[in-house]
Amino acid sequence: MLQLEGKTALVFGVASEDSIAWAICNRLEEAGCKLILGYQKRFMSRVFQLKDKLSAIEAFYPIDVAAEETTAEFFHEWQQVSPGAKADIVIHAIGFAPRECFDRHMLFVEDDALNTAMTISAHSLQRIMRHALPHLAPNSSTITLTYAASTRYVPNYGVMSIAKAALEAWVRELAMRVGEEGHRVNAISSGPIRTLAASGIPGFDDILDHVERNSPLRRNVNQDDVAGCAVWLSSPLGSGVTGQIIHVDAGYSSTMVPDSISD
């Protein structure tokens, strides 16, 4: 039913076995996909420890989405090894902000740190899509990952809130620009999940506890919850969905004043 046998997915953002991107890789393999991974050199040893765990992984190529040249090089290397290859799915699971963005008051974060956070966490979607476009199969699906702090205040999330808001704007804009050719672009807004990236957010454990107490499902979501949604969006079952922000957060985004206010 998913009809992903023989499809190819480009996956950006695997940093460890706890990465949401890695859970998506596992689900895509189960659905019959071949995988091409882009990795940051600083995570190379971790990523290469994973390479034998999924037989669907056909290749790894380094990429630094903060730089035009290295992004172009990823696609150049892929095409050199597999001339004319096409991608049916693009997974953009990338986010980063320098430590300064969390340690300093928002008003005093320097331009360099702000620009780094915005370039890697938001504008990189446009950069990857620009380089991927000539190599996309008809009716491709691109999926990125966002968070509800894009539209509301979350303590200590700071600059990343701004970056996620920009990322969601890119989703809408890009969906409109490539939709005529049948390509789809969507975002999954995940609830908080314990990952390598999340470990740098002060008070993250308190956020997890709060969501577990107050979400309609009374639990936190996990990597596999998000991966399931990603596979659906990747498949023909999601063929009519584009430009959307889909919440996978145990229903937390549907609440305003939680029941626990009376406790």
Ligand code: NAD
The other form holds:
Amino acid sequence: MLQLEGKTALVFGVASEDSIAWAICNRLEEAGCKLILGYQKRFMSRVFQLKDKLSAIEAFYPIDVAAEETTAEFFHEWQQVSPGAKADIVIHAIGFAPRECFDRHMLFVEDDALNTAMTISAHSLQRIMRHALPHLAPNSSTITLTYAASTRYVPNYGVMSIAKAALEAWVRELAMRVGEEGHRVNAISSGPIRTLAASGIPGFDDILDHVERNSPLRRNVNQDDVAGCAVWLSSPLGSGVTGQIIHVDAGYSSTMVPDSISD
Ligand code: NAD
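Please could you give me the other form, the form predicted together with this ligand, since above is the form predicted on its own?
Below is the whole assembly, all chains and molecules, this chain first.
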């Protein structure tokens, strides 16, 4: 039904078994996809341990999206080993901001830290797509991961809110630029999930508690909830969807005043 048998997915953003990207890998394998992973060198040993758990992983190469050359190397290596290979699916599950972005008053975060956060967490979608474009199969699907702090204030998310707003704008822009060739670009806006990236956000556990109490489903989402949506969007079932931000957050983004106020 998903028609993903034999399709190839490039997946960027596996750092541990808790990574949202890892859950997406699991679901894509179940759907019959082959996987090519791009991993950050500092997580190499963890990724090497994980790779044997999924037989769908055909290859994995290092990537650092902070720079043009280190991004190009990933695509060069992939194409050297598999000349002419095409990707049907691209998963961009990458986010990072230097510590200073969370520890300093927002007004005084310096340019270097701001630029790093923006390059890695937002502009890297453009960079990856630019390199991927010549190797995309017809009607490909690219998916990135965002968070609702892009449009509404969330305590302590700071610079990452700006980066997510820019990332979402990239989704709309890129969807328009590549849509004529049939390629789709979307973002999944995930509710909070405990992962390595999330562990750097001060007060994260309080946000989890708040969402659990106040979302329509009265729970938090998990990696699998997000992966299910990613697989749907990757498949022809999502063929009419592009340029969208799709919330997988137990419905939290549909609320404004907590229901408990009426108690
Ligand atoms: P994670 O720490 O497992 O994944 C983050 C990934 O980004 C890691 O694999 C890391 O290697 C990669 N990365 C960082 N800098 C990189 C660089 N320079 N080059 C290449 N890769 C780099 O955490 P996660 O929560 O699975 O994060 C995945 C995505 O989901 C991120 O964009 C994050 O902002 C987003 N997201 C997470 C949550 C949450 O609560 N966990 C909520 C909404 C959105």
